[in-house]
Each structure stands twice: as structure tokens, then as C-alpha cells.
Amino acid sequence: MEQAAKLARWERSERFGRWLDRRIPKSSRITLSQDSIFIFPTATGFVFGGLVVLLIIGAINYQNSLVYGVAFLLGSLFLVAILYTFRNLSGITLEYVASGSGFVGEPIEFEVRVARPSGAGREGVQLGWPDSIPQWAEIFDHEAAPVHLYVTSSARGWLRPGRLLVETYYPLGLLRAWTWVDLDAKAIVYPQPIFGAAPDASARQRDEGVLVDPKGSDDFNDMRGYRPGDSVRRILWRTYARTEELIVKEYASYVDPRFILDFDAVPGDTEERLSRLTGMALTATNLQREFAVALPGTFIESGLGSAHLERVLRTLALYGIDDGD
């Protein structure tokens, strides 16, 4: 058990890693095979070791023929696992397939695909990233079956699980085989969304929209009747000579009716307006009214549906930070 635990606190080190990123390089597709794979006995496979000595020194002691088959055979038992741990990883390929999007706090899917040689079955192979739960890989069946794995990400831009921790304890348990690869897997991960009240539509006038203000602008809209308090002014004083009715003109100004989400607007951190305009942007998409996206350096234009919310979103997820591209 103390071997166990030190091999795992090496394994989390930034050595071990520098070594490994010399062993095994970054790739979305690797192939294991006798360079990248790790085997070492179990505390159970310690365990089966020390009684196969102690058979021995006892055979030794009494020379019991019986004891020593007993001996030899759990001997040759142990050196058979070693060979069949091996295999079950050995030949395995492991190809990143695609990855989901989230938010923070969020679960977010990978997929990987794990295949095998033709004609050999592997059963008992598990994948997971660190501090994820792992999932088994069973392709004994089907040469190649897709995997799927989920990782909490707590802050927004790139989520890089690293490297995946690919195990077996197959067929006794006496040793595991292992080894960590890196599939260059990422995903994007927006802003943890705040909610509030709906933002306000942009006062900018434009040829079309929603009537809003009947007084007050030099668009003409329509004619009526007169009203006490209009002005004698918009009295249509030709259609009053010939009917002696009084007809004033209206006229409207029109709002534009899409959102502005603008960064400078809301209150808060940097961290907390991103996370304020992401709220803002799926209540608008919510309600399906268009809306543009104002952030320092960056304006995205008016647009509705589920591409332009995936636009946004992935702008306020990358605000500020280096695209991965």
C-alpha cells in the first residue's frame, strides 16, 4: 500500500510529467505498445508474491515435493498475469474523437475512441482524466467502441483535462498495467451565467421596428381625427376647407427592438460582467430578439438563433484570452 501511494504521488509530479512528455508525445491518436506502457504488482500482487517465497522457503525447509509444485505453479501463475496484463493494453489505439461545451461549474464531455488489434479482445480497460470519474472500455465484441468522458471545469476560456490515465487490472488483479497519454483534448467552457433583470432594447432609430413614440419626430405614420392638445400646426388645413373636418398628421419614431449587451454597462469585475452578459444573452435568446454583443475591443453584430448565441458565448468564454487556435 506504501509503494502504491508513492507511485501515485510520483505520478502527479512535474518531473514525472517533463518525462513523459518525452516518452510519449502529444497526439489526438496514439497507439500503445511496448514503449508506453507501465506494469507493477498490486498490493494484492505483493501479497501472492510473498506467499509463493514463503511456499518456497518452506519446501526448502522440508523438503516437501508437493509444496514445491504448489509453489512453482503459483510462480508460473504470477508470470502468466504479467504477460496477459500486458497484452490487454498492448496494441490498444486511443483517438480523441470531439469534445461538448458547458459552463462553469459544469460537466463537460469528451469523447475518445478506443480500438483494438483484429482477431484479440481486450475487457477490463478503464480511461479517466484526473479527479474525473474513470469509464470502462469494453471492446472484446467490437474492435472499436466510443468512450465517453465528463470533467468539471471551474473557470471559463479552454478546459485541457491533459493527460488521460489508461489502466487495467486485468485478468487476476495481481498487477496493474498503465500508462498516460495525451490526446491534445480541449473544450471551450463559457462564463458561469448570472441572471437578472432583461436588458433594455438600444434607443437607435432605424426604418423599421416598434412603434414607441407617437409625438415628437419628423417621420410621418398616418392621419386622425383631432384631439384637444394637438398642435395647429399638423392640421390639414386643405382636407378642413373642403370638409370642414379637422385632420391632424401623426407622426412616430421608431426604436430598434434588438439588444446591446455592452460590458461597460453592467456592474462588477471583469469576471463578473462576462458572467452578467452570458445571463443576459441566453434570457434574449429566450425570448428570440435579436441582440449585439459590445465588449472593449470587440462588437459583435445583431443576430438571433443558436449559431449567434454559440458566437457570443464562445467570445465571452475567450475574453481576454488566448484563442487555442
The other form holds:
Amino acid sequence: MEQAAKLARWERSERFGRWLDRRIPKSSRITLSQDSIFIFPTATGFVFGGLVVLLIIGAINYQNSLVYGVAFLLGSLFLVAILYTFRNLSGITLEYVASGSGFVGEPIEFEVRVARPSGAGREGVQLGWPDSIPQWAEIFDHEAAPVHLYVTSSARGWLRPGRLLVETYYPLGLLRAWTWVDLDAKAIVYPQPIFGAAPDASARQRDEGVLVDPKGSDDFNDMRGYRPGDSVRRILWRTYARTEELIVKEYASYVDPRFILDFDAVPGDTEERLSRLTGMALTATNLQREFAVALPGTFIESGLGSAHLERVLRTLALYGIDDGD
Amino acid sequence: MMAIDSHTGVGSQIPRLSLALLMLTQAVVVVPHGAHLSWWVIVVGLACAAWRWMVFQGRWGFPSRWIKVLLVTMAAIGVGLDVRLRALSAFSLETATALLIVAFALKLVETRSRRDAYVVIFLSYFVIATEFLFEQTMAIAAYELLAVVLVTAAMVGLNQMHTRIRPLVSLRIAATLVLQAAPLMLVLFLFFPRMAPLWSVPLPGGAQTGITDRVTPGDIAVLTQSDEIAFRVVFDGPIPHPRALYWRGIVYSRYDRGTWSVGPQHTAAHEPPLQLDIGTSTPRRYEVLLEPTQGVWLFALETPVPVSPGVELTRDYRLVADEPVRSLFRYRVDSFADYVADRSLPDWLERRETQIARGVNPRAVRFAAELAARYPNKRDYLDALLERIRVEPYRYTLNPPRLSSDDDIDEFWFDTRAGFCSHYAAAFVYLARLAGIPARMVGGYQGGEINPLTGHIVVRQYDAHAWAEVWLEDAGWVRMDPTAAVAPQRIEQGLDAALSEPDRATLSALTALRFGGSKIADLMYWFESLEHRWNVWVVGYDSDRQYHYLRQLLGGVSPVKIGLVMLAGGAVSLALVALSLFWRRRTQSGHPLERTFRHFGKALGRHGMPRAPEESPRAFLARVAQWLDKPASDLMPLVESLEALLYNPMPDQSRHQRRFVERGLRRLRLEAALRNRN
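Switch from the form predicted alone to the form predicted together with its partner chain and print that structure.
What follows is the whole complex; the chain from before opens it.
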């Protein structure tokens, strides 16, 4: 169950957000204190309160001291539980450690370290962003524990999951102590790749003259089965005619210093183009083929390897987005 | 109830151990109710528990909707039948409780979500409180306190992380919570203003106990002697000798075919309200804590004046309560021993107190006429009756022969000559009336036992007694006890002294022990005094007592004062809890082995091999190995075990390994010490 569903409207409102920003300022490391912890009875807690009132009325009507006793004991239990529930969050330090990266539609990992003050263990503390599945922090036996949260983004660029909900119902479930902390966590989300059209479809226009005839190339290295995205030109048609098997030639280094993934050469709107370029970049990397990327206003020199790929993906992800921080 | 189960984000399933605890809890809270429930409610409860157990074991499924409908219907019919059979009112407390328990049992069968679990938990608390409407003894209270801890533990179990739910851990947490809630509860108990009932409610019924408002001495073949407590008395001044304590309860004025009953009560229409002309005599002042009798009559020494509200004086100088006594009832009385009751007797009263059935007991009629001729003076006549009992072979026994209903007085007085107090009192009153002397039988208790620890008097059911009152010119009503003539020990030393061997056989084991006069008797005194204090301070703590106590404590009672005291008391008790929660004990921090290792580091530091701040155990032990000229591989098993323990999420599952590490570290310390020696 996602937490977003059960938040009250006021908790999602902008005014509440601004008020929270003043009260619990953004920071990658926050220790919870009484300034930042909210506490309120749960629905169960209200029912429990009703039970206590009912018992007191019973005690009055029956003039029964021991029923008074039960009512007062339960009432006191509730008050003591306030302290326990509050204590369960108080003093806990939350620290944003790292985040992974991924494509649109993929769950992206964030790591948050939860530490408690030395002394008594804390139980039943859970954290989660409104869009993530909440996770328990196992900080009873250990003073600190990492918590991995996963958020799925629907747009490329920076993913800022926003305020993290930290809450607990321990020990009786009658009260909920919670807080919203902004750990300033962010992760980069790459455009959702679209595979399909061959990467050289776009490259051909500029590089026709330089293209090496595959048949005459010395670098011809190997043959392998066709994979979607392979160039049609590299298929061994003669083999196909004989065996009806699609075999492509592979080259140790496809000598094409000017293989460029060009924004202007792919169809679709901006987002679709970025998605196609992402797909191409992935395929090219997969094929061990050097490539450059041309975006309006940006040009990434030809290269190969994961660092290059990451740089390209990052550029694609942030295209047109103000990289504020 | 709202969506209670939505709050964990780990689904709405009940952890298994928590469920087991819940089932145990239910059994525990229902058990004390067994005393006033019909057997079939118990059967339904057991069946439901068994079913739930099978579900728990995974052998059976949850009941289908039809079975549930069937169960509910059967339960409703069952409660209905129960009401008919036991002749209860449909709105009686017993009916309501039976319904509650049945619903509670049925709820358990279908419990599967957290929300269901909370319903069961809250019902459990309610069932616990309900039990106190039936019984308020210290033992029950102690039992129910444990039950509260158990229920709370089930609630804690619902909110613990699944990896940590262990019944004992939940129980420990729950016990701590209850313990920490206790001071605040005490503050509320003492200071929360006690109010008058908001509306009237059905109180527990049940059989009448103790003496009753009609007596048929001839019907009783064996008088069973119960050692149940009838009431306790606390005297303000010195405690009188038990011999002088005649606790009047009921006045039997009407005689009909062997049965004595309370006469027609005449109220203000006939007679102005009874006004005691007390004069200047000083009363004997005391407080009575009466156990429930289901009757309105109260017990008091002669010529009482009620002090407490809700208690009234009747025309025959008895005290009655406004409502039947259904739970412990506390009242204060002033008794004027010297007061002359009814200096003159109105006609209607004289008629009532001399009323006699004609045509029965012919021998007694003849006997009375002859005796009255011999002793024209009324006093002499009565003395002659007592003298006859003393001299002739009359016998005091708890196992009297039965008497016929018509001529019972004749049979007793001339033939059997064996009986207990009511036989003697009845015959005495009858014979007095035959001589035209206004007389009546009085039922109540005589004597009592002084608890040496608290100085209060305990009156038990076996102290029940019947005696006579006769009206004499100038003296008013005079008490005469014919039993004292046949068995003076009964009056002087209590029932025990008057008993014969066959009589003793009718005593319960506990009563016999009480009369044994052993160490056990001392222990019983101690329990008795505890129970008494419990009754005075806890069960009997009502608005009246609260007012007196608060006035004593605060020197005056005002809402502001009470509010302030409650606030202060509450704040202090919560502050204590907060202090225990937030006080950080630095030395006790961290993993237990971390502490052990810190000590180890310090110890080696004393031997000249200090551990660097934040140095990892592995690095430090490597240095230690070098320092001791050992190959590092020697210490590898130790290092590995240590690390496994320090970073293992389940630390207490590897006690074995822990002992190994502790032994290893001890050996190293020893070696370090030896190295320095050399």
C-alpha cells in the first residue's frame, strides 16, 4: 500500500509544506527532536478513549470503585503511551546516504541511514516517501541501520522525492508519532529508452562518404546472430538466402569517428527524440561502437564505455532542465 | 470503527504469536465470569476457542457466513432461554454479561485482521471491568490486574516488528507500561471527583445470603454454617466485648403455622415519624461495611440513629437502606444503648406484638395459663421460662429434629427439647405472647471476632442469631436471649464453644481451621485485615470517604484545589516516567559485546597496549597478536566470531559463539598480564 493514499488533504497542501519548510529546514542529516515530531491519536486511539469514557460512566452509575480503577488505569496507560510513542522517534538521526539512477518507469533506489541514540532500542519505526512503499528501520539491536527506499518516476530529470514520512505506532497502536523531513535527496532519471530504428539511420546522412564497405574491411572479426537494432546492411544476405538465418558481421572496431546521434535527425517531439537517442546510445554501447551526441546547444564528443554512456544519459536526462543544484 | 488496520503498511495480518497471546488472553478474562454464567455460555466459549485454535493450526478454515449466522442465532436463542430458565429480567446485568461474553467468543472465531484483534482487545478490557460488578475481592482484583497486563501485551505484540515478537518480550513491555501507569492511576483514583449515579442501572442479582425475612425453625434439619463474612465494623471508640454485641437486623412479629415473618409495617399514616429523644447520653459510634445481602435491612446495635444518607430508621428501631444492598455498603451509625424504646406502646403495635394463632399448640396454651397463674408478675413469668430452659434437659444443637408445622412449639417445648437459637427464641416469644406480654423475635448476628491487627470486628454468617424482645411497662423493649439460658458459651465465646462433636461435622473445612487456633488462624487474621483495609480504602472509597480524606489532606475541599492537586500529581507521575524514558545511561550503550570489548581495550591499556580510539576490533586484535608475539592466524577464529556477533542482526541466537569470544578475550587479558610479569 502506498502512503500517498492515506495522507489527509491538509498534509499534502502547499501551505502545510511551506510551514514545514520553516519548521524543519531541508538538510541531508536531521536529528528528530520535540520541534519536529508530531503526535496524535489514531482512530484506534479514539475508540480506546471512548472505551475509557464508557467505563467511567459505568463506574459512576454502578458506584464501583474497581471499575473506576480499570478506567483510570487504561487512561493512564494512554498517557504513558504518549511518552513511549514520542520517545520512539525522538533522537533518531536520519541521513541521506546515496541514490541510484535509472530510467523513467523504473524503481530508483535511495539509501537513508537511520541511527538512534545509544541506549534503549527503537521499535516499529518506518519511513517512506509518499510515492514509495514504507520500510521498517531495524534499529532495535543496532544503533544504526540503512534503509533502502524505491521511488518510481514518471518524468526524466532530477527526481526529488520530497519530504520523507517517518512514523511509528509503537507500543500500543493508539497513537501515531510522525514527522516529515526533507533530506534533500535527489536522483537522476534518464529518459525512457525507445529501441527500434537502427542507430545508423540517423548517422548515415552525414557520414555516407566515410562509411567503410563492410565486405572489404580488414576489421571484420566475427559473425553472430541478428539482434534487434543491428544495421540491415551488416546482415549476410547470402547466408540468409541459403539458410534463412539472419547473421550479421561484427567488426573489432567499427571505424567511424563521426558516428553521431543527432537530435535533429530523429522523429517525434522533444521527449520522444530524447527517448530514441537514449535507446540508440544504449544499443551503440552494447555494440561496442563509439558514438557522439549532438543536441541543440550541446555536443558530446565521440566516445565509448560506461563513463561516456553515463555522461550522455545524464545530458539527455537534463536536456532543457535547469540544473539548479 | 474506522480503518484501524491501515496503519502499519505491512498488511493487516495479525502476527501469529500475537494471535496466540490474544487467545490466551480471552480465556483468562472469561474464567472469573464462570461463577455467574450458565454452563452453555462456557460451552459456546470453549467451542469457539477450539475452532480458532484449529484455524490457528491451519487445520480448519474460518467459518463461512452461514455458519456465523447460525452461531449468532443459536447464541441469541440461548441467551433468551437462559433468561427464561433462570427467571432473570431481560435487562438484568447477568443477561447483558452473558450476551457480552457470547459476542466476545464469536468474535474470536472470525478474528483475522488487526482491526478484529483490536475489537477483541477492547472487549477484553470491558469484560475485565464487568467482572468487578459481581465481585470486588482483593484476589479478583489481583487476577484482573494480571489480565490487564496480558491484554496489553497482546496489543504491544500487534505493534512490534515481526522479527521481534516474542511473547515474553511483549509481556515485559506491557508489565512496564502498566507499572508506569500505576502512579497516575492512583492520583486519578484518589482525586477524580466521585459523582452520584447519572441514571439507575440494573445491579447484579443472585441468591440472598445471610438471614432472611421469614424463619421456619421446624423445617431446618441441619443448619449449615458458613464462614462467609456478613459485615465488618470499625468502632470509633473502644471496642465492646463481643458478648454485648447484638446486631439487630430483622424483627419477626408475625407467627403463622410455624413460620415467623416481618409484621405489617405501619408508616406515618398511623404514627408520627419516630423521633428519638436522645437527651444528653453519648452514643457508641461506628461504621459498618456490609457485604451484599440483596435485602434492604441493615445491622446495628440497639437503638441506632443513622448518620449516613440513604439509611432510615423504622418504627421497630431497625435500620433499612433505601435500596437493596447489592454491593459492599458502608454506613455510619450512632447507637444509644441506654435509650428506652417505646416507653408507651400504641394499641396497634400492642395488637401486632401479641398476635397469636388460635387452636394450635394446645399444650403450650395450657402451660402458659398455669405458669401465668403462678407468676402474675410479667418479669417473674419470663424468668420462669428461662429458668425452665436452664434446668430442664434442653439441648443446643445444629442438627435438630424436624417439627410439624401446626404444633411446632408444643413439640419443641415438651418433646424434642433440642434446637438452635431460633427454636428457643420462637418458643419464648410464643409463650410470652400467650401470657399477654408484647414480644417479638429478632434476627441478626451476635458477637463477632476482633481482628488483632486492625482492631475491627468481623461478623461472619455463623454468628447469625435469633433472640427475643419483650415489652415491659416503664422499661420499654427489653432484650431477652433464651439461647443464653441453654448454651451460655454460645453468647460468651461464640459458636465454637457451644458446638458438640456431631455439630462440628457440619462445619466447612475452613471454618474448622478457623476454630483450630493455630498458625493458620494467625495467617487468616492477616489476610482478613488486608481484605478489610482493601474494603475500606479501595472498594469503599466513595464520594463520602473521598470528601473526608481530601478535607483531611488539603484542609478544605474546593474544585480549584482538587484540580490543582490532580494536575500536580499527574504531572509528577508522568515526569517520573519521562525521566526513566529519556534519561540516557551512557555506560550502558551499544551492543553487549561492544561493551565487553571496550572493557577489554581498557584492561589491555593498563597492561601497556591501549586501543586507539575507534580502532576496529580486527585491527586492534591484530596489533595485540603482534605484541604478544603470536601469529595473527591464531586469533583469526576469535576475530571472526567477534565480528559475526557484532554485526549479526540476531545477536541472541548465538550464545555459544558469545561464550567462545568472551573466553578468548579473557585468555588474552591473562596473557597480556603474564607478558608484563616476565
